[in-house]
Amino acid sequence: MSAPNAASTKRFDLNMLIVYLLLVVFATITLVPFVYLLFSAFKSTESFFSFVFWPTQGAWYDVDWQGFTLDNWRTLFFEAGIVRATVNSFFISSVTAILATLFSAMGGYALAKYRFRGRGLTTLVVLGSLAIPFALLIAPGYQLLYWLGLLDTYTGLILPGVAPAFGVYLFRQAFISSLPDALIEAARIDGCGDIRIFFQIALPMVRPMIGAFLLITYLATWNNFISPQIVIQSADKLPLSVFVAQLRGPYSTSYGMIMAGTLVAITPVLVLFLLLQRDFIAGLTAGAVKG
């Protein structure tokens, strides 16, 4: 019995090595981009366009620290006024991500947990709205964003993502999946209200959701690059992503800077990611199979 285990055991071995390269090459080359992208925020122009990663004089390994410098970040911080844009984009987005879950898990809550007439026309027409495109939706949401005197400020570009249909549907598969109507009609009994419910009963039940629709809403509109540009007119007031894209001259661009800046807007998001990436697959898998 002892040879067959053996056997077994080295052919898994040899398995787990496999796997463990293959993902040692694929971790690599989803590297090679960010690596790319560290370099290039601190070379000159000259270097730029003369090396792939850093500078060099003759071998790979012979550094040419001349061809590194810091004038990127000077101009990025002390001239084009990225803090300003900085600013903006933690304020739109963590506005509207925590009025989106809010509303989204209002709205799934009462698709999921409340008979009413018209439920199921309601749930329909969440369902049917994901199926829309976005583009087919910026020239009426322009229009009503105009008629409302909401253009070029930060309540026309967070008001229409508050409710958003993939949220509320989200929301509503995670009450169905977590929360037996049991618990609530205990709860009534007790004496709590509507209110009371929802935010000490019903809420927590769905926790690893939250977190997860927080997540995915905060990272979509850091990274919203078309609606800044319909709805916000004024330069101080433009999100990161709006603001390095802009960072390219009318007769010359600066490819050093604009990589910092691109540094710079993606560095808050991805430590954000990998501090809750956790509750983020958590809040993914949690559910959401009931009908």
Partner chain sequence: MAQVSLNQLVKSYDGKTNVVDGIDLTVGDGEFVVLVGPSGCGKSTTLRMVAGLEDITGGTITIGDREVNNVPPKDRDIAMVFQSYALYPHMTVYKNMAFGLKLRKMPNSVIDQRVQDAASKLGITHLLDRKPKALSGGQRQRVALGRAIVRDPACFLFDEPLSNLDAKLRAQTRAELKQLHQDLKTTSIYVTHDQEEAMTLGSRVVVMSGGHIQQAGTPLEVYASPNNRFVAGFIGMPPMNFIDGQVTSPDGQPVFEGGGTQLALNKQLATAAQQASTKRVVLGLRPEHFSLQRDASSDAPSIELQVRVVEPLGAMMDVYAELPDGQRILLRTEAQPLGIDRPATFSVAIDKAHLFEQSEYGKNLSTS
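For clarity, a rigid core is taken as the largest C-alpha set superposing within 1.5 Å between two forms. Since the model is a prediction, treat every value here as computed from it, not as a measurement. Residue numbers count along the first chain shown, from 1. Compared with the form predicted in complex with its partner chain:
- After superposition on the rigid core, the Cα atom of Thr28 is displaced by 2 Å or more between these two forms.
- Core-superposed comparison between these two forms: CA of Val271 displaced by less than 2 Å.
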Second form
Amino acid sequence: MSAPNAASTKRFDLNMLIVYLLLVVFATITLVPFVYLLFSAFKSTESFFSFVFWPTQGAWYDVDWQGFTLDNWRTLFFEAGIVRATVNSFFISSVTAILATLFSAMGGYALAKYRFRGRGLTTLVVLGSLAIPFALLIAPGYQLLYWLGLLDTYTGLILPGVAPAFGVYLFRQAFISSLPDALIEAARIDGCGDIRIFFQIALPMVRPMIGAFLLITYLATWNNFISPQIVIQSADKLPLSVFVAQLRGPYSTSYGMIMAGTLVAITPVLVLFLLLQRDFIAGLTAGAVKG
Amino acid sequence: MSSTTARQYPAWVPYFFLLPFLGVFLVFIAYPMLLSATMAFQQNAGPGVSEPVGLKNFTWMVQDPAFWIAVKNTTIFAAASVFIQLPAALGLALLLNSDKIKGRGLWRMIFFAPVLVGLPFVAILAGLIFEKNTGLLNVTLNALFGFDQEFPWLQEFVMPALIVAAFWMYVGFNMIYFLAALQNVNKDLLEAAQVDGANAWQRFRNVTIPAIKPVAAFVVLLSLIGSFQLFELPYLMLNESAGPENRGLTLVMYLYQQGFDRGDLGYASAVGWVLAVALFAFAIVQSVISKRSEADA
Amino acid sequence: MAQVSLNQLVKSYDGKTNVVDGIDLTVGDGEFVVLVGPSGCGKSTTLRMVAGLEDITGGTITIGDREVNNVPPKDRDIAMVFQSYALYPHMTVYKNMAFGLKLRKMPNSVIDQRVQDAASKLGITHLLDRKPKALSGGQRQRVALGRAIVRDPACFLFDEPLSNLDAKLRAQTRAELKQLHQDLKTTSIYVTHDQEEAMTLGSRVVVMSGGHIQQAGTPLEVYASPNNRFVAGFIGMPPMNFIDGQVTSPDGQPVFEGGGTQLALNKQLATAAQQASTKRVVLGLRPEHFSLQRDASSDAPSIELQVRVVEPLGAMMDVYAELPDGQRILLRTEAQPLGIDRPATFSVAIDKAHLFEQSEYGKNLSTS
Ligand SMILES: Nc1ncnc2c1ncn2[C@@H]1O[C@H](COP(=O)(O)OP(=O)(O)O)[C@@H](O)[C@H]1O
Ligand SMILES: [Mg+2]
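Next, report the structure of the form predicted in complex with its partner chain; the form predicted alone has already been given.
Below: every chain and molecule of the assembly, starting with the one above.
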């Protein structure tokens, strides 16, 4: 009894060693670009070309502190105007995320909890819209915004994305699975009107979905490049995604500054993720649950 | 039905809740789709000027070598996503799935981090890493293996570079889906199989695979949809271009060039429809396959 | 407080079949009426129409002296206790109870007074700051009751409020509910599928099946004088035994022939049998109306049965026995020793027996 047990424990240890080894290799590959980004953002152009990570004077541990600089940041903040772009990104992402969450929740609630003429058709439209690729809407969308006079406006950038079918679908599922009809009926008997039921009774029941959806919409808007690239023309309205990409134009030699700009752009999202990790993952995998 | 109804709420209430969705859908989804169906048969010189050209957009497209390069590149990229990246993601998930692994939350967070960087920023970062002379990759390869050669990634090996960058960004993200799917694997069944004498591979094949199949099918479809709409990664890695000899040209980038660099939104609409039909075909094939395998089970 | 009347009430979901099919019922002021019937018979639907949670297909409902067909739930002056309790999970017990009063714009002092009163009446004062998740099933049930009480409505509506509790707690809460009604004397309509709950709680019991009222009456009436075979079989535990057969009078003395044996009938049952439209009738005998015959000379009619299984219950015992033709019936008698797989003679309280027409809803010949 004990002999095979001991043997299997030993073999198991070897297995675990291999598993950890693989994980460490994978993790290193994953993290090296982050480290590279971090160091590059603080290096002068000269040391950027001479050293991969930190600048040295001979041996790797002999750090050359003179190789570090804050010049990249100075140019970025005071000349290139990244503050403006950051504010723009915060504004666009916040407004989009809040409106998209509210409107998706409203639509999903109606489809999940009311019976009305046209419900079946609307549900079908929602499911059908999930299959429409974004690429199909690029050219006609641009044409439409041109006609509406919404090119180079935040309205034109934000409005098309404030009621995504994907969100309506997710919230419909969430209300079906976690809001019992009896709760709505109890509220109705208590004297609650329909709008108040939605905000005070229904929304609190799908709190996890609200958190998750806010986060994924925020992330998607923050990292959206193609929409602002097409819609926005004025330099002072650009969000970070297009702004950082454009740093390579007039300041193309300054790799350190591009790195610093990238760091500015990705830090808020990384911090948000660290704070709300569980909601985030729940949100990103929410679509897969339906299997 | 009859006049005696105890209306619990005014009839407009559900429509009120649906109004924002319906409004946005009609104006910014349904109408552009109809519009695009007519635009696909027009030629534009900028958004204001159009002229009907019948099927010419489509005949030009099939005669344009650049279109076929885009199709080829996009297909290669999609295949790499499905056949290289997804198996690796599943592998990672399997490594992390055992509760004997210490610090699972931390590992998961590390592998997940790249997707948070966001496509445009990954592209910009990758552009610098793959840079021929000073990029991190060549410098590291030279240091580790003593190559004195500088690989022209962004000139000669564009597709491999794109695939590697996408792998770095998405492998941990897809791992999360597989980790969630592995929760569906019945532990009792695994143990029963072990008692029945099934080896590790047989257990994986007969218990794990069937359990994660629905999620796997979903992830494959998601990957295909994403791959076929690839744009930012090559566009920004290659400095807002398609690379030398269109080596990094994708279908959406082709659409963008035609619509915005050349200003022919009609032609771009035609490309959009080709793309949409291809994706629709994938979705149908996928649902047929998953239905059939359900029927088998 | 008020009287509630349902007149020719009809409900159809699909426009074809009526799940509630013309119900007439008046619940008097302060009365406690229980709707009881098998699952799917339309009890909840009826109650929900009274609450205003379902549209009415036909007929009228009046509460007090007001027709409420077109009145929304909040203006009907009713309060409802749901099977799932339907407590708002993100609100404390206090807020759950106060919510309806707040919406009615009552002054905070009145709200507080009412919530505290109801809480002390129900013994949940110490739970007021908790959220529903932190309560046991029984405690949640009380909060749901409290939420109804604070409203001081014209009528309480209960939809299976005890079915999520375990058996012991259910019996206890049942008694408390009864006490509460005796104190408050609020008109109540209570829905359950459990006939025992119906009998113990209701001042009147309404037995429903197939969207119809089969019988409405006091618990004793529906037990002792069921209108039809359905009511007879539904009310009473263990359920009544039914034996198919016919009534004859070979030598002037009326007897029931069925189950491979004969049983002498009394005069009343004999006359009843003459009213039957067919010759074949069904004899209904409650398990508790048998007793082991000790004295062969007794003039009560008796029946010889083959004893198969005996289940002792303490003072009483359940006996599963076979009629000569093999049909099994159940008897409940005083506990005493009895041989298994041996014949035994039981006397029958024939005055309490019933004769029914043969269909599922066959009418009770002996009471008409
Ligand atoms: N929303 C609905 N739509 C269609 N049929 C329903 C609905 N609610 C209940 N029914 C049907 O109406 C009948 C009566 O239901 P109900 O009143 O809930 O029965 P119960 O007596 O068990 O409370 C059942 O056959 C049920 O299937
Ligand atoms: Mg019911």
